[in-house]
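Only one chain is given next, in structure tokens, and it is the form predicted on its own.
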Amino acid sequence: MNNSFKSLLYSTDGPLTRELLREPGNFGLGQVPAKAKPDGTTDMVCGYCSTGCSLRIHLKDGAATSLTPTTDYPVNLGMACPKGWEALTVLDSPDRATTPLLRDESGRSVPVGWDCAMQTFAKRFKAIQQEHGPHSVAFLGTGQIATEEMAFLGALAKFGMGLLHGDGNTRQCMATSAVAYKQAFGFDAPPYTYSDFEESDVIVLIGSNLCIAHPIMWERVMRNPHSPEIIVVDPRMTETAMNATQHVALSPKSDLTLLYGIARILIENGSVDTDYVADHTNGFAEFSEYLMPFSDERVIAETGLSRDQIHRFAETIHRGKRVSFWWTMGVNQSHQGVRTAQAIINLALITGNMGRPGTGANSITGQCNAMGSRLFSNTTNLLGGHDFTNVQHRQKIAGILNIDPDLIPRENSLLYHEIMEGILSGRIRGLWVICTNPAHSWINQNQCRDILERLDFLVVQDMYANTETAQMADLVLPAAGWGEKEGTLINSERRVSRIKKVAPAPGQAMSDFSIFKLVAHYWGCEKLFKDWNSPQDVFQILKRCSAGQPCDLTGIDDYEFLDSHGGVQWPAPEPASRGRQSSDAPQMKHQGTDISRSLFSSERRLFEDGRYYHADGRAKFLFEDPRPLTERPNEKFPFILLTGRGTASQWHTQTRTKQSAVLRKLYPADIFVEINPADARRLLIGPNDKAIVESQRGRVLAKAVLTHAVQPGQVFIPMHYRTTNQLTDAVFDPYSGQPGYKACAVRVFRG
């Protein structure tokens, strides 16, 4: 070790490091602990999945020691499911990153002060724009921070860093179903509100799992008084699909053929509410035409159905009186996951089935907070939903943050595929990687892993440090966790609600916001944010960032007002401007007196008056030519991979589920394949035996389970386990730029 580097190894902290680490409790600048109320509790959202349970947490002294479910709150209604119930537990680990790690000269990863550890970070990240240029760091952040953290992140990042390049990981999850938004509505805006999976008489799910991806939703479908007809599309038996009414067993990927086909027998047999679509829709003309190929026979070519299965559908959409249609990762992680997407809007929009109590073309977001990261993080929509390439917009942000319009990119960033195709080609040799394992989690993991090797310098920031990308690390930055700190999500059907501090981060670990808030001191802008002073300024910044837009918060006072009126779900514009026209936003007019009537009911819906965010109000019908599988079945490699949710106790790549001894015990511990039981005996693989599935990319070892849930000719792996990503295939929808999980080619024989 030279001197030079054992000076920076042990230098001290310096006095801002030390004000960020204050005591009591390392809560970190502005990381007030959560006040208890006379019955010593709090509540707070869950930082899991999307649905947004709001959780009551009991505490002792200002620390939590458990928790249960909210029982008022309008998401939840006092249900949890496994995660939730551990969602403090997961907490306590031993794996936790508890102080800075940089990877010395032998190539191990050594504990550092906070100094040495943002020193080493701005001197090499400088040292490699200086020499590549500045659009040569890249950062990937994530939809499980708060939507505050997020905002500095892409803020720090872009106006002050001067990083062009970056992305989140709800590029996984959600970038299809927010393109597919923008381009039929004019803006990414879910338009349900949960009481609608109780009111609905028909209720499709297409590509969902809703009993195990999201089963507070389910308990809401079980809780419809009116006996719904449930239609599940979804090539396997998922255990949502043996609860419906119907089960549309397509061929993998064929769901936009199937959607289209539908789509001509309601026209054909007079099902199109045609004072809807004639007020309230753009392009149906085109479309019906577009349909007329789309025949019974083609539709049954392509997709595998009977003729009765598909007019069965049909139909049972035709009585419908209270339609709604709802998809999430089945549908996102496509080659043409948008297209299929707006296929959904498509039939609720012929049908009228936009606006009214269950009804809706419903996505259901993955994250916690994605839908705060589709807003708010500065990736790939300027603050507040604004347009980097529109310069209005970029004068408007630069305005209300007092900075330089030219600070603001001209232009938007690379997309995450994007970015890593850049650090192959050595375009960026830099990345700073935000609370997401993309050495797990990406597609084609083989590949990933060999990429992200290249880099000169890859800085990842964690609440865990053994997490797979983490330990490829040249620099690991300790990180607090959902529950040691405070801020906002906003959960799939637009609900704002808080996160708050209950217990104390470990060690040196920081908030996220606090970590973002030291760089900008040491890479020397700090002065840009003089304003981001802790997550409830940074709030108050957001909120008039939203100001005018289909997004605006401005009428939500602070975090108090979000606890007493249990979450708002936005828009929610300030009193003044509820029905007053913006001028750089057309689309606040149409809503204005429905906002103002129901801006803090516990249940609201977009739409309600027909009208759209285009400039002309009306929704767009949207299609394409469907296009085949990319990597279709052959001789060599005769089957079809399904990858998707294994258990409600699993989450993502496991990083804080396996931390629970309680939610171990809830799903298996090695990673297993689903095999027809034809499929086994002709392979001579038996119950529990190992078989090896291979594809083009690598192979797993997994052990068999035999089930006619898969279909003869498809396996099905949870997409949880450290390997299940060697096997898929590096794929992407043109629109969205999201990777193609759910099909591709493998082979499976006796391990």
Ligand SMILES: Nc1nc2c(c(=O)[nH]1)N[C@H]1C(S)=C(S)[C@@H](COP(=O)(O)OP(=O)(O)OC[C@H]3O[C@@H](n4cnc5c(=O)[nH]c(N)nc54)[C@H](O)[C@@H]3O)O[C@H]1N2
Given for the second form:
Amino acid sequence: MNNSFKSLLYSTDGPLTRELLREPGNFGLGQVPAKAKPDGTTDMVCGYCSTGCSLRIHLKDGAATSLTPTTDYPVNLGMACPKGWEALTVLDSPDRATTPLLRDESGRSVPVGWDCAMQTFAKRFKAIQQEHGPHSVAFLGTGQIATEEMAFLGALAKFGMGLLHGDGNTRQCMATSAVAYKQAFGFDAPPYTYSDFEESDVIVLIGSNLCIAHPIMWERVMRNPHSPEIIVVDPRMTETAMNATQHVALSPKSDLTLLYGIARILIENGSVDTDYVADHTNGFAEFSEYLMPFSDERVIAETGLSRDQIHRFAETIHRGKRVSFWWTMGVNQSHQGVRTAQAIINLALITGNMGRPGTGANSITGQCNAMGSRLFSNTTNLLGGHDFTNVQHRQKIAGILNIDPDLIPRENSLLYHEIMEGILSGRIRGLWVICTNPAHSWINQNQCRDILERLDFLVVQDMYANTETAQMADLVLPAAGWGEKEGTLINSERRVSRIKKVAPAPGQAMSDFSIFKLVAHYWGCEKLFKDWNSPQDVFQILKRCSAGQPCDLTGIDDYEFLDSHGGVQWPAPEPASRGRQSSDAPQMKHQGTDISRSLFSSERRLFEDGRYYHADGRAKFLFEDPRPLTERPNEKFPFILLTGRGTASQWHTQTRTKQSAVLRKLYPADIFVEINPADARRLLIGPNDKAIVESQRGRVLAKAVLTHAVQPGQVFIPMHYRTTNQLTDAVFDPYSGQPGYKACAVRVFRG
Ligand SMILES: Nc1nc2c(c(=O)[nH]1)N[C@H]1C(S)=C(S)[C@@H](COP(=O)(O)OP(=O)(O)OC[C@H]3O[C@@H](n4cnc5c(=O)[nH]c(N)nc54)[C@H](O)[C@@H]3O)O[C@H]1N2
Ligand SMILES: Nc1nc2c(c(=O)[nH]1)N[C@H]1C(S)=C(S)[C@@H](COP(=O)(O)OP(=O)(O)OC[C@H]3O[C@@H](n4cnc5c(=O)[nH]c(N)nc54)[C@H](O)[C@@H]3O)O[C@H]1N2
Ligand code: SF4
Ligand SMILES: [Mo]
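Cool, the form predicted on its own is there; where's the form predicted in complex with the named molecule?
All chains and molecules follow, beginning with the one already shown.
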């Protein structure tokens, strides 16, 4: 038994916990310290962004002493960004939650043992359910814990605790891409592999600041030997745009009009790959007819671009042999994100830039396990990309889990913002927040905090006790973090890889996995999870859930298999069916990729055979009229506020990155606002002056940074600072429910 478990054993206070802890094979099982290779190291993936770099951890007596990027891993090829280099440092901090904390009657948070915490958790949530119905308690999860953990959470909450509503921070981030792919391709399937960055002759980045947000993917672009044309579509002159060959600085949220205009020009210029369109798509005739009104004049008027810029963009795509299209939050976080993402997909389809090296309609994910959350968190879909509303799917999953199919909800959950509205209307009264910090990151923060304050009982499960949301909680559950637990993550290119336990968790903190096991016990539903004893066990269960799906993992034997293959991209069907793939075409898992040739190759892309996941094997063109900005600049609030990532050294709400002295040196400590010098002059704001930025919802004091990176009439504030989201406007894409963080109206004046 390792030290952290031992200390936990002696510091808990109830008979039930003691019993659980004693029982071998129960608590903490599977949280086995990593085994060192003969050279004293072990490899695991980074727990920040979705790139999924492998880090080589140097161990002494089973505990990490330092790390270096893994040199022979297909993702990062020996590179890491500052967050990766500093990943171990942030674990050791006085801010860590080391015991459960319960708010007492006087409103103070006091340390309690696990037994008390768990008894209170079950008692309070059950009381709410008794009074207001089973669905009056909800949860909010994350894209930053292991797949096995998020699946456990989703199964425990929905099948064990009787909840219906649970969503995650991936709604803030990837919901748009998930819906766009599902509608266009028939499954949520980002098609690319990172070598596509190196094999393109034209790389189009739309609403993505790759340099800052995915620095190692950007390194892959820099390794491209074909002197690629790099087109960056972003209202701001970002670090990425500075390194582009074309910066298309359009007006915020005019992407849809631009992309339709480009499609119209491509069609008129004869750039359509007619064979590809005829063989592999549906709806082209309607799409091309729809595009006719997107004249140059209209595009110029709505995007603020010149005719030359637009035609050069289209001409570059036309001339490219291998064009890849990539998008991130500039597209997803929009009131019309899904249709914008699909407008990108449409460009790849009409030009036949799919399924070949260096091509694709490629959504870059954000968090280290966004892809795990999209397919295995049991929130938006039933484990393994199944459908809650489909009776066969419910029966299949119930059979695999050996549970009564009636335990599986027949309806979908409310979306994140609907859960917030549910709290506001009093329908939802209890909330369990796991590994996310909505009091900082959710849109329209003042309203968000007001909503969270209305809850009868708020539980926050986090590594740190002082996050903005933890400070509001009635009960804080101390969680182990990356490096202190094991499991798997799925990166942006669908690669499943391991994280490992290389450090003890502090105090009584336990892995999320163990906390879920404990909750199941105290809730009285542990029988349902009697086989869920370790992350390895759950991985085997999830493999069975994925069988026959596009995200089939059945060919991955176990964790060691992942180690020895440098991670494995899905689909990875089991060996027996690998050989049968061409004759068994109807099997979904076989569509798109030549598995027999390439299961063990280190880079694989989807749709090489042009077969998509819709029943007829074809991709769909989807399109809809662009809608104006939801909050247009006006006399009172004349500027558009953009938000996003600030530096490669800051992560989201900064709970982790602010713990590293090295990272702290690499970013501005205090909130700042980027203002165009022409605007600043007019407003009599000088460099480094205090500026007040105000929207209809809040007011923020920030240091003025004068820069031509932002266009006149626009300002930019990074999302990492506590107050940024006081300004943002709670608008959502109608299909994905993703918040439109990237544009709202503000005024700016000297502070
Ligand atoms: N260092 C660091 N890296 C990260 C993260 C982090 O917090 N820190 N977070 C990770 C996560 S979860 C995510 S989701 C990704 C996000 O990665 P990105 O999406 O690349 O990052 P953002 O800065 O949020 O947004 C990208 C760009 O969208 C632009 N934009 C704003 N409005 C529009 C518009 O209307 N049209 C277009 N075309 N562009 C627009 C912004 O100016 C911004 O430069 O980063 C991941 N990587
Ligand atoms: N204005 C604006 N707002 C935005 C965005 C934007 O571009 N602009 N981007 C949005 C996007 S894309 C995203 S993804 C969200 C991110 O928003 P959040 O998810 O709220 O941000 P994080 O800081 O990553 O929060 C993760 C929390 O989990 C904790 N944690 C870390 N590891 C573990 C673990 O293993 N277990 C547990 N239990 N806890 C752990 C961390 O301490 C932290 O408190 O922000 C969104 N908000
Ligand atoms: S690029 Fe992403 S995965 Fe790679 S080291 Fe940096 S944060 Fe970690
Ligand atoms: Mo994200």
